[in-house]
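Read the single chain below, which is given as structure tokens and is the form predicted on its own.
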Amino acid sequence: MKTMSKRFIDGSRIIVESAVRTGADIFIGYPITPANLIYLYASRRFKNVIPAPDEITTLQWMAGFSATGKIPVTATSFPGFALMVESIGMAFMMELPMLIILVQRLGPSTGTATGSAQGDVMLVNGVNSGGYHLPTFCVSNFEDCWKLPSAAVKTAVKLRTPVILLTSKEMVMTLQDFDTDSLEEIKPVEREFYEGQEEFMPYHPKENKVPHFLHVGNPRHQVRMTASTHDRKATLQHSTQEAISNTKRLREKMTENLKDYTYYDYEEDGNENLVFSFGTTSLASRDAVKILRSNGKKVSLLVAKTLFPIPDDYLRIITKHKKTVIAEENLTGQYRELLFGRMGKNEVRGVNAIGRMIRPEEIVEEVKR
């Protein structure tokens, strides 16, 4: 990141810079707090920026640009994301690459626009009818604000899918002193388009379950896309074997390629205690682990950066430890419930809060309990 220097900076600017350098080439958005700084910086860095009249239009336009071979990006918060949901499902079914940055704020509904939260975990988990996950990354610090948007754009292209980058008000609006010179150079995404002479079949999968991509308007082949149940040629089908196989493939391509986009930090320190967190809460978790270790306690740390689909690695790591404390800034422990259900699991405990950030001392207390 040679053109930037050490400065007082927020995560919004780093996220935008990362997406642009990776090859995202158009930003479409509708302003909403606390995602407005991303909109502002995007208007300065993207070559093409289109203000949409609302969030539904935003996603529809993104789908159109994606179909023409562009890599669109938007940023929003819960009220806007809620309006986008149907179109996200459409883009998922049509297998259109795009990046959706979801900045969490205190809800429900319009809630508190400038209040931090991690309350959209269940929302993102269930965004698609049928339980089909979108790859979802979550930034835990400014280094992630640089690395994960790039990874998200590349995953969107590689898997032909919308990807969600989950963050929160604190990460994108809070200024920190940060050495941007320490960041590694980002390589632009390499795009591959169908070059065969035979008829282009837009949903004929390669070995990795992902179909070739070819944009509409190309001079060589007709390109058909649809959000309805379809066969490999994008011909609408009711429930033929080929069409249902294609629908199942949408999940398979996410799970079978999951190792390629699984990101997390794991600091192993014995097998007694594990602190598990994600997003801004991981900052408190890292401090809590330092406090505990300074007092002679063995504590491992797991910071999840790929939230969905849930990597098996998380369960494997948790199982290794006798006690796990999962810290997240929502009322009920949403990710903990997704991992272990409403019945929970012995020796897995939660530290939760709404309307404020979790303090390291709360995590320390729960580990000692």
Contents of the next structure:
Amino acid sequence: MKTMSKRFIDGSRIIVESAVRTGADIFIGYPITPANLIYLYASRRFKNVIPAPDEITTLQWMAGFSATGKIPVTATSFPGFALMVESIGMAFMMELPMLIILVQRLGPSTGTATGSAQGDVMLVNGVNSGGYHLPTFCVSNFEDCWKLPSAAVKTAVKLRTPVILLTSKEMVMTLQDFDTDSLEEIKPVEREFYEGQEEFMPYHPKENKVPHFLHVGNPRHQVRMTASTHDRKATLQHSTQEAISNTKRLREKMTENLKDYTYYDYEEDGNENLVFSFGTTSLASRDAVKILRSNGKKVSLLVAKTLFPIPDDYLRIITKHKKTVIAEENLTGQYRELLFGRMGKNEVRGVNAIGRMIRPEEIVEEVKR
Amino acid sequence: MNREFLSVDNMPFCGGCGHRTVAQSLEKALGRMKDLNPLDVVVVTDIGCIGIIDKQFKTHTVHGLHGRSTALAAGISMGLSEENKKVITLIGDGGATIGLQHVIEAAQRNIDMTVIVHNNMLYGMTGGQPSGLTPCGFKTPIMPEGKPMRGHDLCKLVHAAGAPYARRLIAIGDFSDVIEEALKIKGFSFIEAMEICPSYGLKYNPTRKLHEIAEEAGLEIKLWENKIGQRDDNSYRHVTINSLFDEIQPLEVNFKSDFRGRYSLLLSGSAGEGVQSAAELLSKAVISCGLSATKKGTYPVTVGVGFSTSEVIISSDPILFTGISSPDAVIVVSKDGLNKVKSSVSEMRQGFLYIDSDLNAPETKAKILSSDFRKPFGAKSAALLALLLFLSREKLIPVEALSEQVKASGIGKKIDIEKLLSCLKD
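For comparison with the form predicted on its own, please write out the form predicted in complex with the partner chain.
Then the entire complex follows, led off by the chain already shown.
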């Protein structure tokens, strides 16, 4: 009889394996449901794992490790993420690479620890004071659990920034049969450290708006970092032209390099209907599209994997279609609102739910409506 | 190499501020350490008046958030692999208050770093508000009658946490010898420099001297030591496995099933009675028949008490949507389990309810099949026995596929699968 090499596996295991193979070298952990499997697997797979006493310490230790040239990773859920927010802003301003895995659960507040959700979209969108996005990836299936953590680590290094990998309880805790042997090999991230002879300016940008990196403690150049408004040398400034232009650069480096880290699946099938989704709900969307097509309906599918900054491609694809249905497991359709505001857009409709998964039939119904 | 560690000219502090005195002594102490160069030192500064000193330093500098500099510096210290590096945190009493946990944690872990708390007994930058270190009776603009309760004795706290070196001093004159002593400690060293803020402290407490304030508050000017052998801040490095995938065996397709379509099942029982593991074994058995399966568990956050419910989807096609709109079968093996799924069962318009014969089935349009799941071999075998009975009736996959998975798992040693199988013949 035929032998297959499928494993019965959860997304957490794939995510951790991917991050380690890409070169992430330290995991700082603080327990929270439903991110605990990631912490558990990390404890066996990362060479360095430190249990932190709280989530603020977690992010600060990560920033410290990152400043010394390491690539730190953590995993949390909303209540823990809320504590990390101030320090994420610091790491963003200091331009420190790291990966934060945010496993969504049902809120508000402590909500339901073991309930899945996609309710943190607005939160991640507004994580920085001033409207500066962190590159944010969202896994939509097990293949993504393999590809996106690796892309996230590489983006963190390339853009000198914290990166968020958004997922949910459903994706990281559900076991499923999956062929791990046919996964593409992951190449480790290549890190470049400043090798020039001239004075090192920690925030002097290269052509791609990203500064060279050099770690504190190195014996060749003084390295200075700061979370406050600063010039290219990291000297505190109130609002000099150089400092403000440095602050603007923090947004520009994300948007001008966005093409390098834009990931989505797009299946074009006519220009009548488009089903748009991300994360766990994209699984129901894929089923819905199958059902619709088997009934002779022309329907395109867009699954967003890079959530922030929002790639223009999404708007371009939506505009091509007469009708778009955006399915997301939150109360108000957060991503839809970010795309089109509270006024919305004619022929863009939402399918939303909380406390349960969105069913394929609901998406089918909305497309047919 | 230029061995100037920090420029003590044009410092950004008010006249008479103790921060200046600490900086001068720190410069002298660093200069006396012959094998140390500025680029061997990382200075991490906090928010507050002391924070803006970072531009004076010729060392590496990191300027972080309020109160978090001790944690940030701890991360840096743990991240540096060379032994000769010095990591120094400069923080005020306000920063030490908001970041008290970080100070205690670094002391307890004996992280190789030196923390200098500039304790001027109030928040100077924001208008002189009292901090957690402000002593009882010390007057500030928002408490002009004096603080009503005592402040933390930070030295005693970090000493109790295990810091090898904790010293309180009065920040007047040259105390570079003391700072040098602290910097030379291999592990966590802590200095609390008592100062008086010239802008707010002196104004509201004009007649008081630092020595008297410390003495009246019971803040001893002395050294606390702990004898600690080895530093443990590298102890997190440990042996790891090479692949998380290798931990789980790939499942071979050894059985055959004619099942086509999608079938969803709820297995519901009590925590600690093997519901989740039984559902996982069923899923593996399904995969061993060339089909696809998903499995997820639902249980209260307390894990070990109450209900334990598992959802299993069986499909001849790859599974995308992992939810269950309406189950094809619900298997209930305990009262906790029944309470959890009662409403789902009531809503069923078709399908099957397999329920332990001691339980009362709710109103439902599902076909009810009542059997003894718990009586024959006890609660721990109930879920597995129920699944075997379910398979023998529904014939989605061969019963042997499940019994093989049981035998191959650790559960096979605890549960006699042959005995369970014998029940099916009755």
